[in-house]
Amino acid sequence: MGINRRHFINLTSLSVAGFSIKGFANNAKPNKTNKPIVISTWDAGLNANKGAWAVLSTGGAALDAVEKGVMVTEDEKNCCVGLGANPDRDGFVTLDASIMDHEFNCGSVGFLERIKHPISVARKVMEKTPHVMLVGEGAQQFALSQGFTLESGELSDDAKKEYLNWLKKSTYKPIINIERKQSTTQLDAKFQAPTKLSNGEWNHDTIGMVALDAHGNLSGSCTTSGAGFKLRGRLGDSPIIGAGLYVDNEVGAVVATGQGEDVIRVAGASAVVEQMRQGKSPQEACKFVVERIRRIKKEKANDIQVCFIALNKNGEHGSYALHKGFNYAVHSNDGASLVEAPFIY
């Protein structure tokens, strides 16, 4: 597949289920909305930015809407995000998170198991601790310690279905756009995408959650149960500050889906909050570091998806994904809607 650098059409909204969906151009102005507003990644998000919602209408803080908001997806029973996530290729759901508030405080929790709320955990690590990161059996302690429960080690039907299925071959290999769900409400064909391979295969399975609150501070969350079948003890960008998930009260916020290793390598959240302070737009932004990322991997840029949404101080959004399929959710005083990201693919 070589590079395909398209013009896009502006695409008229449609009005589904309460909701729209919007495209827009390559050099279109940024979508600006007044505080509050919290946008998230994916179609997921819109569920996500109801309960972030619940707590910004009514004047609550973007910490907090970041929180509860990606609670919401860590609840949801599926082979996604938490507990009922597919497990890495050992049989075990490792869930790693992270969060930031507007004044630089952020904490984090990696390689988590049987926690239902790993988002809750590293806020707690933030406001508890003298430290950023816990990770595995370390980070469950702290957990217990904080009032947590214990769940269940056992696998979620669907993802032991999955899992079994896997166990067939044992390969991984990254798949684009995975974490897209098909839609209950009937969404126009263009932008359907399935949210499991036709072999039943999972992969990369993130929400993160950006927010601006009524007292004009900024916020962010990630949560994750990482790449479906990875080797065990595998870390991706979200439960890294700076690389996943990073936050200047002076500029904006910033998280990443997609290919966890890659981002890494450019420091991709961080490095999106740079190009918004050298005043680049929140699309802009998220287009070049995307487009760094491309330039690096060459060819292999083929094969991986990495995407960025960014909010900044003024309550300009906006996204960038290196593949075509990517969404983001939105939701202000105007009502929630679902974007569609520009692309380079």
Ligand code: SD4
Contents of the next structure:
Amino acid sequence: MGINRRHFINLTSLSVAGFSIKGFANNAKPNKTNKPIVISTWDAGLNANKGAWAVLSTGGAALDAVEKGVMVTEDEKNCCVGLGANPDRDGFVTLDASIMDHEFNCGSVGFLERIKHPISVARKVMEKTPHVMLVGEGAQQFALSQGFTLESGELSDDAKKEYLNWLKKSTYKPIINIERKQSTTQLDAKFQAPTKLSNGEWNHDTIGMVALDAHGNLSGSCTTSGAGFKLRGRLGDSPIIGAGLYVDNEVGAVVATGQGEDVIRVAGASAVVEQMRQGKSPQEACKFVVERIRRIKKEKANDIQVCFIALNKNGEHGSYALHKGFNYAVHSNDGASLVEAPFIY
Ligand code: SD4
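With the form predicted alone in hand, show me what the form predicted in complex with this ligand looks like.
Now the full complex is given, and it begins with the chain already shown.
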């Protein structure tokens, strides 16, 4: 099925106070490098981008920008990326994060408990150890050795309620676009996220961000509580370099969101970068890999969401999603905007 043109027209005409909602991403300024620029997943990216922009607009490095940017979301009180998120099925919040710079340096943490800023622990793994990835108890011990504080491990009030509710049936079923802030655009009833927003406006569990700085360097970050009510010990794509996040400074930077298992299956972010290397635009490259996932999943693609956002060396950006309803935030010298991603279904 092709892109839904009617949907395009509807979305291009929407605007919300303070920023604009654009239609499908056109790759801006093809002949001139559009820098600095930062893009990040979902509506929550608008706030996160502000944190990144404070770094980028003053000549700072993309690496610092993508760390500072997603820390804004990890810090948000009513946010589900960090320790306030829904727990695994045993009742524990476990966090995954990854970061990558313009020189193939990368670091990640998985299954990390009771630490507030997993993205910063991932950066420490990158900078202070000979390794790329630390998980579980070892990751927590490493964080403590680096001066991070052990938080209480208590579930937030919202998460407690959600968990008690979930225990009644105890079935694990991914929900398409659960991350979406409600009400900025009209979604199909079928894909409308359920109302979890008892205590705040964000409903997301992941933020991914990629940036190009004024020096022409790319970096990326991703931080998540993963899928709510997952099996204990489950890792998604977000901490896996090449799946949830990949940066090649000669080509571009890509981050994924959605059903992590299906992003891992195709080494998603790396696959999108390789398509850009072959000459595809960011949007075409994202589309190519989303379509591969649809072919692999066959009719099961109806039940999952997968989305990529991509930024190339020229500051051109694009995205593609399996299902309608994914958006991403952009911040550049042109201001802040939300872009509706094109989709298959
Ligand atoms: C995961 N990809 O753990 C993450 C979830 C996600 O928006 O992106 N949610 O599978």
